[in-house]
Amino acid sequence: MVSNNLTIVPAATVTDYQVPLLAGMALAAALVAPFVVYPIFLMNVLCFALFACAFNLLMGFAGILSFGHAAFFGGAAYVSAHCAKELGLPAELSLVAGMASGAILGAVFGWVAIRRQGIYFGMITMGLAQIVYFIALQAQFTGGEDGIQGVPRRSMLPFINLENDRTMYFFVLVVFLLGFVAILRTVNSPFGHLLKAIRENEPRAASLGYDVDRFKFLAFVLSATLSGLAGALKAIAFQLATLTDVEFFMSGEVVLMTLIGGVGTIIGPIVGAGILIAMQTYLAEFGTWVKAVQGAIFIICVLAFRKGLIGEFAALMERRAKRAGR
C-alpha cells in the first residue's frame, strides 16, 4: 500500500505542476519570438491556429465535420477589410464586424444544415460556402479576383502603432489569446461536456432530454464566429482579403491542419497549424510541389498517427503513466 501511494501521488503532484508551467513557457516564448523570427510567419500561424482551433471546437468536441468553414474565415476577411479601408474603422470595431458576420453565416449554415448528419452535414456546408465563394467573386465591394488591397492598420488608442510589424504582431497575439482563451473555457464547461457526449453518443444524449440539435447549433455558430475572428484577424495583419481565403481548399486546409495536431486535442490544432505554415512558407521555392509534400504527410498521419502527433503524444504519456502507477 505504502509503495503504491508513492507511485501515484508524485505523478497526479507533477501533473498539476506542469501545466501552469507549459503555459508559462509557451507565452514566454511567444513574448520573444518576434526578435528570432519574422513576425510576418508568426502572426500567419497565430491566425490559422485560431482559425484551426476554432475548428477543433466543432469537429474535435461534437463531432461535426463541416467542409465550409472557408465562407466564415474569408466571408469575415472581407467584410473586415471593407469596414477598415472604405468605412475607416479601427482594427478592433473592424475585428468585431467580422466576428459578427461570421455569427451570421454560421447562423444562416447551422438552420440549413444542422439537422443533417455525417457526410450529408458536410455536402450542405460545402455547397453553401461555395454560394459565399461566388458571391466573393461576383460582388462590387469584394474587388473581384483582385480582392481587396491595402488594408489599413488604424487602432482606437493612438499610442498603439500597429502599422509596426512587431506591434501589430502582439496585437495578434492578444487576440489569439483571448479566443484560445474562450475555447479552452468552452471545453472545459458543462456546455463542453455535453458536446462531447454528443460526439460519443448522440442518441444517449438525446434520450436523456437534451435538445442535441440545439446544443450541435451552438456549437457550430461559436465555431464559426471565431473562425470569422480568425479571418478578420488576418486580414488587419496582411491588409488584404483575396479570393484564397474564401475557396474550397481553405476548408480543407483547415482539416488538414486539425488532423495533424490531433482531434480533439487543446493545442494539436497549433501544432498542425505551424507546421503546414512553416511548409508553405519555406518550401514555396518548390512551388506546386508543397501540396504534394502536404498530401504525402496527411497520408502518413492517418496512417501512423491515428491521433495526430499530440493525440499520439498524449496516448503515449498515458500509457507510460498507467505502467508506473501499476
The other form holds:
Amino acid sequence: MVSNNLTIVPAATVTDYQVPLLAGMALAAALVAPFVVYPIFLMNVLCFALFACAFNLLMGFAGILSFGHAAFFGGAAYVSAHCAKELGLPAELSLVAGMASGAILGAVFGWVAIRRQGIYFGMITMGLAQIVYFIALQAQFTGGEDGIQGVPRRSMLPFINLENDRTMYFFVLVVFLLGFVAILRTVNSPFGHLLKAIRENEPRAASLGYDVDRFKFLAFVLSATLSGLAGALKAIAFQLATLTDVEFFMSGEVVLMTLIGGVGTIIGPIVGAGILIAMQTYLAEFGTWVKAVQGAIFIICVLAFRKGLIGEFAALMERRAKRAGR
Amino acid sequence: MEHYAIETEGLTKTFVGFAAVKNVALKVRSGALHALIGPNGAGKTTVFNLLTKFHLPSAGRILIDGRDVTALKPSAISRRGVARSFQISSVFPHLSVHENVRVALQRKLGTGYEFWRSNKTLRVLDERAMELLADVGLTAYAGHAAADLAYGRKRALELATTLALDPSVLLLDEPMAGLGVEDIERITALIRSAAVGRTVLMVEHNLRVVADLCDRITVLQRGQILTEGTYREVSANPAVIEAYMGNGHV
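The form predicted on its own done, now the form predicted in complex with the partner chain:
Now the full complex is given, and it begins with the chain already shown.
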C-alpha cells in the first residue's frame, strides 16, 4: 500500500487550548500581512495553499496519489476566467462555476480510475490530465498559447472593489478560509474517520461492510472540487488563465508542496506552498535554476524528512511529550 | 430439514494451473461451532476468502442462509451479517484501540458518507465500544494506538471489532495463530461466549482448541473435503491420521 508510512499530527502534541490560540495568531498575521508584504505574492501563496490542502485531503487522508490534479486546477481556471470575461459573471459566480467544473472533471477521472491501486491510479490520472491539457491547447475558448488574459475582477457586491489589490487579497483570504474549514470538517467527520480506516487497512474496512471504492470516489471528487476552487480563485486574482495552470508540471508541483510541508498534516500543505511560492518569487532572477533547486529540495525531503517539515516537527513534539510523560 | 447458515455447492477455485479448492460441498448448520481443519496448503484460507468474496470462485455456488450470494462484493457479504477475522491480525494500526472498534460500530449509524457532519456525532457509539473492549479485556488500552499492542491483544481487538458488527455468522481464520498459552485460554473463552446465538466457522491448526470448542469438524485435504464429523469421529479416521502424518499434529 502506498500509504503505510503516512503520519497524522497526533492530537497529543497540541493541547486543546493551544489550537484556538495558534489559529488566532495565524489569522491576525494574515490580516496584517498585506500591509507588510506584497499582496500579489500573498494571494499566490493562498491560492496554492488551498490547492495543496485539497490535494492533501486525497493523498494524506485517503492515501491516494494523483498525478493529474493540474487538470482540476487549470480546468477550473479556464472555466472561471471564461465566465468572468466572456459571460460577464461576477467573481463569486465564476468561482462557483470553476468549482463545479472541478467536481465534474473529478467525477469523470474518479469513475475511470478509482478501481486501480497505487501507481496505476496515478498513471491513469496523469493520462487523463494530459488529455485535458491537450483540449486546453487546442480548444477555441482557452485562447491557445495566450490563454485568457485581462479577466475582470468584479464582485457581486457593489461596495467591494476587487480592482484594489489589498481588497482582492482579503477576498482571496475569505475564500481560502472557507475552503480550509471545509477540508477540516471533512477530515473530522464520520466520512473522514472511515477514510482514515480505509487508508490504514483497506481489506479490513471492506470486511467490515464498507464499500471502499465509493468512499475513495467521494474523497477524490471532494479533492477535485476544492482544487477547482483554488484554480478559479487564482484565475480571478491574477486575471489570467494559461497553459501553465493545466500542464503536467503543475500536478508535480502540488505533490512537492504537500510533501515538503507534510503529507497528512493539517497545516503542512500551507507551509509547503508558502516555501515553494517564496522560492519562485524571490529566486526568479535565477530563471530555470529555481526548478533545479526545487528538485534538490524534493530529493532531500524524501531522503531525510519523510514526514515533511510539519510532520517532523510534530513527531519531535510527540517524542518530547512521551519522554516528559515517563 | 436442517437449516444451514453456510452452504456451498461444487465450490472450486483454480489459480493458474492449480486447483486450490475443488468441488467443495460444505454445510455449516445454523448455530454450530464448526471447524475447518487440514494440513498446510489444504485450501482452508482459500475457502474462507471465497466465502467472504475476497476471491471469486471459478465454479460453484455459495449460499448464506439459503440465499445465493455468489455474485456479491465483500462489503455486501458483510452487510448480510457475515463477519470475518484474518489470519494475520488485521487492525487499523494508527487509529486508537477505541477508534478501531468504533469504525465497525459506525456502519449502523449510516452516516459514513456525510463529510459535512462533525465527528462528535460518533460519540453515541463510545459506550458500546467500551463495552466491547471490556469483553475482550482491553479497557486499559482504549487510548493506545492499535499498532502499539502486543500480538495477542491485537487479536483480541480484532475479535472485538468483528463482534461490533453483531454478525449472525462469524468466520475466524486461525484465531489462535501466534498466541501464547495464556492468551489461547482467554480467546477460547471469548469465542465460546461469542458463539452463543451465532454460527461460527473457524480455521484452526491447534487441534486441542478445536476439540475443546467445536461440535462439528470438516477436514480438507488438497482442496477437497476428506471427511466430516465430530472430533472423536474425525480423529479416529485413518485417512485423517495419514493426511496429518509428518506434520506433527494429532
